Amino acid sequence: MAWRCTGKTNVELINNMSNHNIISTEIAAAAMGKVDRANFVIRTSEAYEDSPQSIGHGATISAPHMHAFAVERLLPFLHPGARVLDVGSGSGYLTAVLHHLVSPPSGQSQGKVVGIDHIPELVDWSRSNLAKEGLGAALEEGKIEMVVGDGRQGYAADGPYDAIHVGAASPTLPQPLIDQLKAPGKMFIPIGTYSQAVWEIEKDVNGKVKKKEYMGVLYVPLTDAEKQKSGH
């Protein structure tokens, strides 16, 4: 049903995903509705299509329905004051959505979202996109931080994290990301090479890790910068 969710505007796109039960909670719909996808894509005329789009450097912005699915799966851990890691943050779109969930404007606890990508040009672009979206102050105040680095190694400096989102497919489950997940905490990650699937990794309060496989997917690989730029 996801392909039917394309809209002419951001509002229509979000409403279509809600009508098809891809977005199932008001809080997720509100957070995604606050972020205009047109500020995070190259071809703005295609911003509200429910499909992945190239953002250059061998990277893509995921289809809106996949972002929605990720948010819904991580939502119990995206509370005000939470710390979140967005691996393969690309254009910064999902980082912005996650920010609205963990740092609401109502005076509640303020969280932090770290976006990490190994392509410096994308990190610079994501900062510009976030500023264009009106989140320049959040960057300045450290509520959002965009860093250049190998997402496979996580970003221990700001961990541990209540939630980790991985926006590219890892051949195996990276141990550093498990280590940087809070107890309790949850990670959303595509795993596989030729055959990929989304996995939910949940660590309970005692540190025990449970793994659950969801649907088959097709993501760009989580790899090093040179291989990504060359398409391998």
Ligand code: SAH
Contents of the next structure:
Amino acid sequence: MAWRCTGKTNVELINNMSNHNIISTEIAAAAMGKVDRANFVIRTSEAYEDSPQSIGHGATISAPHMHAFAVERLLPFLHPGARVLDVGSGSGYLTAVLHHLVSPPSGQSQGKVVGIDHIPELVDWSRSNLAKEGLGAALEEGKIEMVVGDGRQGYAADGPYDAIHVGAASPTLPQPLIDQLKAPGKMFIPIGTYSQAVWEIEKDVNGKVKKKEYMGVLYVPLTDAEKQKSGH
Ligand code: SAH
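Please give the corresponding structure for the form predicted together with this ligand, as opposed to the form predicted alone shown earlier.
Every chain and every other molecule in the complex is listed next, the one we just looked at coming first.
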């Protein structure tokens, strides 16, 4: 049960998630352990709770167990040197975790993570969160890039991507995101409106696309910026 994983520190939160099998791989635990969630939230006293938290502008930072689940679904494609797109990057927390997986310090081939969000204030805030986290150099070197844009269109300039994470629920599967997946490549995306489920979209080496549905979830909608700001 997710709530049991809440910790007093970041280390405790990650350890609790590992002990309850919410995180089942050491590599994901290590990457999440490197990122202090307190640098990516507004209410820092609740930073290590295993629950989502409002980050303003109609957005939330996802719960740690959802971030862990997403990372582990994408893990086979998050090798050093991989290119990753994080759609609806919000706080920048997951972008930071993904960065550690694809650009390890000793790695020969450096990967790249692009975070895209349509709320300019959130993109600015995520950049300052990443700097607080000690990832200012990664931003300057272009290993992490945070852009303002409509994530439903993806970000073709840096594609194709080994892995695409979508952190907001889309009514349908956006074709540009499928097009920007490498062959092979994998996408994690919540799909639905009132009723949502996480889907895993995998493109094989021949470009054939397979879709698999996971559990029901509740994400912020992948929508128009105006609709999000007005709460509809
Ligand atoms: N992974 C982020 C999730 C933030 S909530 C985190 O844990 O911090 C979902 C995000 O999707 C919000 O920041 C919202 O602004 C963004 N979003 C919604 N619709 C979007 C769109 N069409 N294009 C880009 N970002 C979008």
